[in-house]
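Heads up, the chain below is alone and in the form predicted alone; it's given as structure tokens.
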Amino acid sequence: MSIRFWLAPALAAALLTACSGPSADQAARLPILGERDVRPNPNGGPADTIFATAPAFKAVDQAGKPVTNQTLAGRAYITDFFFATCPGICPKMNGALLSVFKPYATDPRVAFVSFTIDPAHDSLAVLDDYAQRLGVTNAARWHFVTTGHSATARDTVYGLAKGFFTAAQPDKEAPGGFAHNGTFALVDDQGHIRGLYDSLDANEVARLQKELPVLLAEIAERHPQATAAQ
């Protein structure tokens, strides 16, 4: 069973909420995802725009280290969603992210990072044995997480696939007991969503792999002194 459609609606929303309309010295740079909030100026300038950010987590990685929003805090960074007995697309999906990590694998700019939505089986041993036969044998640079083995552990990361602008839930229908959807989520150094891609259509890969370059060098304009010391 395949819910890809489920991107649709989200979709549509982040995009009727980007940011729309950049000036021309913006021109070149990715839309701010999600909704937003205009407050007016209480000294009667222009309104601020207060832009959502993504979903606050705490997790932890295959190499038993925390990853939160604070630990991603600076870069960029890739989102998926996926589980170690899926038979269905996460090969495909997790494939495409391997190709768009390999030209980042060394880079401190980038980071990579996989939420299961089956927390109950993937332990940190399973997730460590999943990267090491990916061929990712560097944690600190694609994080394969979980959010828990508790009883509430599954629905914080369905909370957290909704708000990074994807779904997943557990069916039994679908192949491995859950239906997801490939979605990857581009997060700026910031915390905003500024970009959402089909891991399943190669065109969508490709686009990925275009718009990351823009994201960094607009990242390096706001930190030229940590560019300058890479």
Second form
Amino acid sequence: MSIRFWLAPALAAALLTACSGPSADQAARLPILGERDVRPNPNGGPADTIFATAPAFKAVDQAGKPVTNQTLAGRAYITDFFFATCPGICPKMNGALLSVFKPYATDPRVAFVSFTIDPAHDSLAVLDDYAQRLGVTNAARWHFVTTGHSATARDTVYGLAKGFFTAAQPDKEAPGGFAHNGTFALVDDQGHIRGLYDSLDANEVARLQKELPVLLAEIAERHPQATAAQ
Amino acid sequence: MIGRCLGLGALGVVACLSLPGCFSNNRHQGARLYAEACAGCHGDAGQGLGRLIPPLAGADYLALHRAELPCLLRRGVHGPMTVNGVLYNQVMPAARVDDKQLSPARLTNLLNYIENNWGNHAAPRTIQEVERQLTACPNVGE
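I would like to compare: after the form predicted alone, may I see the structure of the form predicted in complex with the partner chain?
Okay, now the whole complex, with that chain kicking things off.
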């Protein structure tokens, strides 16, 4: 529930951003989400603001390739948490993410990362089959990743889910044995989380589709050469 | 649904709104059950999802396995299954709404809805027919 609670201010911030400028394409900036740290400047100048970043992770995707924050640095990426045998919200969630993915299927400026919350079952072969069945053929564009087979892999991914502002935990009562909600997180080239979206709400998915290009434009401003080279 | 009710004239509207058992409400119930219990997986228009979830719109499976469908919905289904020539192999849970399994009447309305929507056409089912088809269906608990 705290997740919902958290989403409300994020949503409000996003709405405010969207409404603040008459020319949306010019000044619109997505908020940086998460707690920020203000550090007094030892030299007496203005204080430094340290913005929160997405949690550090080390995972392996359906092609057997490592995926870390460094793999994705310099690009935007979108995360969600799912499991291959999920009878609950996953089909709707990943169906929604597929609709966001399609126009960017060959666009290197943005990557998609789906973490399995059932690493014990979802081997690389299972993840690969899931990706193929969803219609995702290039693992480098949409990574279906696992935090591995160690005893702690599950705890690792639950912690990551929390860090990406979604909830995942085992729950005997929940369909498929896991309770989780379907929050997408949009992360920028520097690792800051810039948007959270409820995948089960079509309006929220539409908002992600609108805000992703806003973020890509901001990233392009930061890396003029990279854009020119494309 | 509203359009259909309006078509009946003002009296019809009142009847549709006030009588839960009114015939057009049965169609309405099928649509409501679908939205609640099925659309998350099979899609708002029965389109399915890649090779993970089979479609209902235009699915040859519906006609080929017509008599088995009440039991399929009541018990859920898993294992390899071919729909329109595509092999699926996932898990569909037993249909439940408000944490209860669906009565024969609700199953009838739901099946009539999916079998006569999104370009699908099939003879309407009766509750008696569905009840009969459920007699051989192992119960999954109320």
